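The form predicted on its own is given below as one chain in structure tokens.
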Amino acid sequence: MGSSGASGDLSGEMEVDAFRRLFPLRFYERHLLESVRPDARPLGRARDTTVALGAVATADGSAMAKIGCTTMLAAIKLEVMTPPLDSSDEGSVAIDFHMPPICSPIVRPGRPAEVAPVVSKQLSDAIISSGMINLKELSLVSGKAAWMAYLDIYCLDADGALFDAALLAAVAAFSHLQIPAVTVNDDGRVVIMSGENEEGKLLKDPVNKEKRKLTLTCIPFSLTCILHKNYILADPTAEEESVMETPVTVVLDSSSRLVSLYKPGGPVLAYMSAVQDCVALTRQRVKELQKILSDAISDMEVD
């Protein structure tokens, strides 16, 4: 009896999984009826999210970032640089999204993955435009010196809702970044304090005295839905991007101030009431996120 049971659900579990292949709008379509999703999430819930500070040990700054099983690894680098004569008093970011083969079957070696400059734009657009980063804190010596922040997200595992994952991994990894105590040698140019000098004498009159973190403020969160005829689906899977192909990024800044909405396409219609419930699912995710980065700071202060 015990055998004969175990393979009825063998094989209940094989139809299930050859419906879902067959047709997976149909098989999706069943699971929203009763307003559920088959990994058990309600609509508008996103998956569970992580973030970790420190990933990369050799980087100014760096952090993880998971939510569900897709995972960003962001690094920031500094470097001094001579600043542009129109913003003189002003330090530049340099921002770049990467998706290796080893993220997703789809992305093939050799061929850069279509989606990594799109989303590399939509980072530089929404990080620059929320004013999180006050550019003149990367200032050294006006006209003459000023830190570029050089960011690398790495996208290791793309389940979809990268956007969501890199801009969390960003603004993680700009809460951890340190930015170096400088001094200016005899010769103008700047250099990262260590102590002492190479004959031994200390380095005088720093720039900066000691290591500081950047001051972040209106700090941008964004949650990424599907529109599929009547339904929202909030934090899709890139199972769920591929069967219902109308997304809606919205990014909020920590005060809930609308930094942008992205809707790249697709055959449902935005309509003012589907877009104010994505707004007002971000506003909650927006809460969740913040408390999740809090911790993960709190955490790497304890450590």
Second form
Amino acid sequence: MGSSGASGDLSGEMEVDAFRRLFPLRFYERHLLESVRPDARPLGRARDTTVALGAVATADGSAMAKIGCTTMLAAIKLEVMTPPLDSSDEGSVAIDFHMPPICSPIVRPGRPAEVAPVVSKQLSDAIISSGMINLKELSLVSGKAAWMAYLDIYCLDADGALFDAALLAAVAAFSHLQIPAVTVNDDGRVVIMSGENEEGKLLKDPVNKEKRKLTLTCIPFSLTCILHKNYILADPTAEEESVMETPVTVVLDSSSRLVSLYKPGGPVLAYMSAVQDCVALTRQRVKELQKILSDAISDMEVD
Amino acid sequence: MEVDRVDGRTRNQLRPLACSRNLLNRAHGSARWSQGDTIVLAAVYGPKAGTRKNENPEKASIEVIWKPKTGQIGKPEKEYEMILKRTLQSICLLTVYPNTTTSIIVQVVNDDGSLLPCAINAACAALVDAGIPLKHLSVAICCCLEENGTVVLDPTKLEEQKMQAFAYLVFPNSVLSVLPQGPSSVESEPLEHGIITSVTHGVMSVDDYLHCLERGRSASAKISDFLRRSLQSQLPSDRSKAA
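I've shown you the form predicted on its own. Could you give me the structure of the form predicted together with its partner chain?
The next block holds the full complex; its first chain is the one shown before.
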């Protein structure tokens, strides 16, 4: 470790910012020894998290989630489709995650970010396998018409823990989602939205009489931790993610069942104790996030 | 234990493993790994000079290209590429050839369940065949969880679809070394108990996951032995070729 030895000698006369750039790992390890992080958080604490519902007026359901600086905007658009034969009484959900060049210096226009399809796949796995949404609720007329929910999540600022913020935004958007009132028009099959103009003409066949919300059960929440030596850092920033390269993402649902434990490689091996510590940190975090989400929902209802 | 699986295996029984190396003439290293009807062919080219943009030039970079059996690559394949890349990065000695890129091309020959573990094993054998310096080998296994909480190892595609949840786990193999045990066994747990990669699908309880880990670990010891044996058995021919 020649470089670390040299940094030890130099550090006395070096400015903090220069030290941080030249020897990022040493810089972090010095902090970790004191059980604190450069942004003054203890190791196990996540950044301040906010959720705002209804951020996109034209969407059927939308939410903006912020974890520290990481910002995600999620919006759901509903469309009517003919359900496939094998699941004739179910709607479906299509999830896409976008990382435009605005979010990070690594993403270049024209060339999609490498992580975007991976996060997108992880999100649909977590949301669909958790069984949060009862797809039968998205059905309109069995075998004929069902809702297709297009969920798009845009990353506006990528400062670490992308999956956590994206999942939070997605869950919040689903809890804000209102299924509009629809009816079948005179031409027969075509299903049109009747919106608010129900006055005058009688609704022939109100398929969905009034606006309703989905009942969400077993909502998944996640926490990403970084493993470095024996330390576990919850909710890493982008800088921490680039310096220490072993992320572990744990997704638990509201009844504490494991939806996903995702560790894609990394130089640090996760031993049993580390796995259990990550799960324990996630349990705490799920409680925090549940409160943040229910506060956001009740704020919305007051407005 | 009673036989209760479609293909007549017990729960802990793996499908027959086969590994052959040095199949492709132009590749620097290649391997074909099969677990029952799941067959994956991996080729390694490199180290080639230079790294791609956004990669650290002070280290060797690893590039994984996933070729599905048919069709275009989609999101699942992109995810597999990323998992494979990160997993292989963690077993390679990246500081030996800085500013180089090693490409690993994974061709799926047939998918009958446990595809990603099979690909990881194939890629690992191909890296050995190419002589890329590794810290240790990696051994991958798929554990499935039935509705009633029993763990089934190395599922076929049919079983994978029926199961409530499954986990792909990658462990390091046990190191046989003449050197005294170094700092590898920190926390009083041996090296091969650490998880390199864990990917799960479906909902399970935390205890069930820990149970999967335990089963996966003991099964990975068997695959590890097989991998080591099959790598050793081909050594003499390599030596004769070099001479």
